[in-house]
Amino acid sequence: MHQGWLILPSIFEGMGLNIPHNVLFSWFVLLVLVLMGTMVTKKLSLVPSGLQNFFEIVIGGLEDFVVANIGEAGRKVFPILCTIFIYIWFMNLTGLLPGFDAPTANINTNAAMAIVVFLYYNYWGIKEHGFGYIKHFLGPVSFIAPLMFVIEVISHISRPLSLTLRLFGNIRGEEIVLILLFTLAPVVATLPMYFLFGLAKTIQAFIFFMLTMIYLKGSLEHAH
């Protein structure tokens, strides 16, 4: 059962359609992100303004990032790491709306992103190295290499379930606290709490990214 606050679940259980609020609610920002896209593409400008701007700053404050980190190969994989904190950054501010709820709220939405991150790191793990890949995972020194073959395996399959978990912990815990914060003092009173956490949940984007950035880069590093 959804929450009565919310408005999207609400409209659609209505209509007789009983979706999954953090769903409805990825929808929404992936429709929005949509909208401004379009918006963005269609009137492009060499002296950027408005919604330009503010892309051009953040996909090229993010690129420059990402190359000064991983170097050139870093601008292979740049696209989905652009989309990744775009995407979680727009649903973990989705919660601050009233009537909204944040999608990453919801540990299912994290966990199909963290699983997408797994399985794209060793897809470019794979496609860069071929079989020499395992060599990630054998370590420097030979005679111990079965020892850190079962380290590094359960090494990587935890990095989906660290992913999922930090991010999940870190947005529920904030939405709590922004309800209780409603509960117990008048709307006014909790707007200056607004900045703090629009803070917290722009870094919280920021670490899923920045993780991701060096999973990748450690695919895509020829092994020691």
Second form
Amino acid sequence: MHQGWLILPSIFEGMGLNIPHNVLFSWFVLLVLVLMGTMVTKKLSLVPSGLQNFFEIVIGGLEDFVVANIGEAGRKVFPILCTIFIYIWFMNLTGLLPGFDAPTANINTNAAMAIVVFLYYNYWGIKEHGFGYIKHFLGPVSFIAPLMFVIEVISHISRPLSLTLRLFGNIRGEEIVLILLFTLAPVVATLPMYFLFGLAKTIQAFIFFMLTMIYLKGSLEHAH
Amino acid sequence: MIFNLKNKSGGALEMLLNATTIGLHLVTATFVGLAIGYFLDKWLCDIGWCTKPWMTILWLVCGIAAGFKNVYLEVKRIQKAQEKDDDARRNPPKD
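Now show me the form predicted in complex with the partner chain, since the one above was the form predicted on its own.
Whole complex next, starting from this chain.
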């Protein structure tokens, strides 16, 4: 199906490349983030202004939040947490630009990120505790340990699934509502929704970030 | 800080955050349990050791238990956060 109102896919289709929309738009977000990063780090000043100010507030606030929740151990996992928040946030917000589609409205993007999170927190658990990481799965009492092991394995596998579905459902739903409202009353009906969805998309990015942080906290601390 | 959601909206945003996380945790664990049981049954039948409905039922029950465990942990986390909050309100930090 050809969708002429989506800018990037039209360009790439014109070039004869058939790349899925969500991949294209997440490349776009990556490009924007890399450009912003180079722009900020090129001229760092002690008294921040403009873009540097914005990034210092976001990253500084996130770091305080992570260290307050995980403790000092949180500093070594902070880079990926911050990346997740900013990346998802920008991906969600691209859905509000005319001519763009949110990559997170496609379940594949979210599943990829959720699987990365799943592997990453288990990696830290194994790195921190070695074979003793299995204690996280056995529960507090020894005689129900086999049952607890089964339940814990199910609940761990359910984590990436719930991360994926929550983000996908929310963002996809917002996109659909925007389209429906636009067909009802162009621009007039969609404009107020932008404020609500701008907030909701930020909250969804924050929820993904916060759950990742909670999972990492669980794998970093000792089992009890 | 900007991520201190509580100060701006009186805790409504944080409650929204908690409310949206709890429901899916219950549901997804159930479905993971069901899927494991279903495909285990299928695979066991293929290798000629058929236990048709039983694995599905067993793993579904385990999945439901896991879902409730998830919700319980989530509630405990919220409770802890609220206690911390109440303490902070009762003994405000001195400047």
